[in-house]
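Shown here is one chain on its own, the form predicted alone, set out as structure tokens.
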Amino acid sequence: MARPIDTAAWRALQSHYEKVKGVELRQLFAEDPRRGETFIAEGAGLYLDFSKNRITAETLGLLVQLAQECGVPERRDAMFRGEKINITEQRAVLHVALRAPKGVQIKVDGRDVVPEVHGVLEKMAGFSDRVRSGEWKGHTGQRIRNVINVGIGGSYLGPEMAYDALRTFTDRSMNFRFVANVDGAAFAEATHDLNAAETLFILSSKTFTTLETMTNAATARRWVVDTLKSDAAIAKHFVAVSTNDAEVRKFGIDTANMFGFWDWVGGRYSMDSAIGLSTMIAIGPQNYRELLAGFRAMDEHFCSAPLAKNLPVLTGLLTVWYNNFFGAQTVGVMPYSDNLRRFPAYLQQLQMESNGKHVDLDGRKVGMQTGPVIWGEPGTDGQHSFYQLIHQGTKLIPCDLIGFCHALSPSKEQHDLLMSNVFAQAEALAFGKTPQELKAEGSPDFQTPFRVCEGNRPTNVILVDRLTPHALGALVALYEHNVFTQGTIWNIDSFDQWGVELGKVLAKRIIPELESQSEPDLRHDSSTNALIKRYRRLRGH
């Protein structure tokens, strides 16, 4: 496939950038009083105002042309058909099948996978109902009141983010906690105030061999057995989300309590698979179905909306515009919702593990900047932290500001205050404050250089009615397909993660060198050798 920089649209965008790079948002809004009503798009219950971006109608047309020339519609359709677009692992990419309704056919190697998906969902629902109702009891006959999800990466970030986001909809009589870090303090903190007799562990590992997850699983197993004085307790206090029957059975878990998924689901795309079991127990099967419906609504929008009005395509193209033409290296994601405080962290993995690639689908150096650094914090916290740099710093940082029209709390006044900040920050970043405006306000002349805000900082504002399960599903799917759009433009494989694997391999080599009672034969570089020796000396080896 042709490299994006070789397309006519890319060359046209380079010429166009030279003409518009100095254009101010003040000027664009002055020239078009209806701009805020024109540069908008809606889908799946989300409203996108992208008018405060440094683009013109011509820019938008050229970006859409780029998407067409780079084959975004064709590659999208290939993904939904179940073709093996993850070329380095020869796998289909079918997280979209996880939310497909019954009756839809999606085939992998000639087999319709949708009935399998719904079989797992029904099994999850039955188990969730038994836990929530108290029918499922622990080894001593006590009701389960604590659920701890043990995973890493997507097996952890998705469930934790979803629980925080939807805690308004959860069963408040139960505790839900999440352990990922192999640092033993993470497990100790998650369990220090819990009764093992009332605690259920969900061990989430596709292979059931993931080092961090299985280390924490072994610690959990010891905690339960030592407390309840019986190996038989494992069967009532552990379930598995995995595909490795043998290892699950070896651990002591009845495989009837194993919830499977498939190799066409990447970890960072798996929160709506069986990885979401803790989410379903927390919010109930019906609310979980609403979550899936939100995902599906955005899937349908992505497949059917014209590119110029397609939310994932637009947001993905705007990322490419700033990343590759303006040289912006980061994207800020600022949800104005305390419940979404883990959403930026979730998106960090989704975007950076997907598009942090240096070669294209043909194995060639990409020759351009790919995945941006994703970061953020909830508003209004961030406004008193890092917004200063966005407003007056020297770096261009495009931002997504996410707001909700209806509060989850009973305080309407506080929510109005919260949302006023969404609109005010977008306005301030776009238009800033000029020396003339400061003078008219009576600002002392000596302060003027320090108080000027240049503006022209781009934002997307995403408005949603209310943070419901449906809305969360639509939001996550928006960013999933945004990532897909970027990756297709850059002609990279957004669905492998070989860089992650390298660190795991090296860690497994170093572990016995740290634990050895005799002096190991170290054959690393001089820095790594010296660090290992110092660690061993301080540990008393």
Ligand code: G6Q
The other form holds:
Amino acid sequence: MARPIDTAAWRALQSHYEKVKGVELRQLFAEDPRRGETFIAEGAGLYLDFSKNRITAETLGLLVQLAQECGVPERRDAMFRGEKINITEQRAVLHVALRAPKGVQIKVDGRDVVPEVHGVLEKMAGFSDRVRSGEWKGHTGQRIRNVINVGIGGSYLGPEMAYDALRTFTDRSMNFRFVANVDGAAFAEATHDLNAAETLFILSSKTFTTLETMTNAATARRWVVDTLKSDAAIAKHFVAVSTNDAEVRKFGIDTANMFGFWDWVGGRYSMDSAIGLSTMIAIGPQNYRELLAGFRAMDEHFCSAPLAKNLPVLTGLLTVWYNNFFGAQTVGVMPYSDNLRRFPAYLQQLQMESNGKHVDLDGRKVGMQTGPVIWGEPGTDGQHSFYQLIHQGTKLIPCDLIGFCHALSPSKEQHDLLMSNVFAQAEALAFGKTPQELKAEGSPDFQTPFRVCEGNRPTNVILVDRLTPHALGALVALYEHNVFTQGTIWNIDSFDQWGVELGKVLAKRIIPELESQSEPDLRHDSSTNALIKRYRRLRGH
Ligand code: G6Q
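The form predicted together with the named molecule is what I want next, because the block you gave corresponds to the form predicted alone; please supply it.
In what comes next, the whole complex appears, and the chain from above leads the way.
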């Protein structure tokens, strides 16, 4: 595939950028009074207003041309066909198969995977129903009231985010908690007020070898066995979600209580696989099917909408525009929904692990900026802290503001107040406050320079009817395919994570050096050696 910088569109965008870089949003809106109605796109129940971006119709045309020249449609189709587009791991990338309807065929190595996906979904639904109805009992015959997902990274962030997001759809008589960190405080906090006899652990790990998860799983097993005074309790208090039958069996879990997935589902793309078991128990199988339908609706939009009206393609291209032409280093994602508190953290992994890459698909240095830093907090909280820098700082920070037309809470007035902030922030970021406006408002002259907001700060506003399972699925799939679009433009592998693998290996080498009773023979650099020695001394070794 062509390097992006070798395409005609990239060259054209470079000279176009020189022409438009100083253009003000004020001017663009003044020149085209209908801009706010035309620079929009809709799909899968989501409305995207991208009019407050520093683009003209020509920019949009060139960006779409870039997507074409970089082969976004072809690579998208290759992904949906099950081709091994994760080339460094020689794997298909088929999270889209997780929500494919029955009857659709998606083949990996000649085998249709869709029936297997539905087989697992049915097994999950059967189990979820049994837990929710109280039919599945703990070892002492008590009903399960607490579900704890033990997993980290892709086996944690999605389930936790989805649980928070869909709280209003959950069974409120049950507690759902998430243990990820190897810091023992995480497990202790999650269980301190719970009765082991009423607690079910879902051990979620694709590999079933991840240090943090295996450590917390062992702690959980000890807690259950010690409290309930029987090894047999494991059978009723532990289930596993994994691709590794052998390790699950070794842990003592009957594989009848294991929910499988496949190597063609990447960790950060797995919240709608069996990794979503805690989500399904929380919201019930029917709502989970709605979640999958939302994902699927966005998949269909991504595959069928023209590129210039395609939400993931547009948002992906806009990120490339700011990242590679304006030199923006970050993207802010601000959901105006308290229930989406963990959404920025979820997107952080999705995007930064996928597109934080320095070589292209041919193993050459990419020679340009790739994935931006993703960050954010829910609105309106962020407005009272870091928005200052977005409004008046020296850095360009494109932001996505996500809002919902209907509240899930009973208070309509509070929802109008919340949403007024979405619209006001997008307006203020785009148009700012001029010295003239300040003067007219009676601002004293000495304060004027400090109070001026230059504006011209770009935002996407994503408007959704209400935060339902369907809407959440569509939103997540929007960002999955947005990441895909960016990665395809940069010609990188968005589906491997060798940097994460490195971290997993490094700590294992140091553990014995921290635990050893005798002075270890440290062979690190002088800084690491000194830190380890100090830690050992303070720990009394
Ligand atoms: C995701 C990453 C990573 C992974 C965790 C957990 O894409 O690969 O975040 O999900 O390291 O791995 P396991 O599920 O194998 O425990």
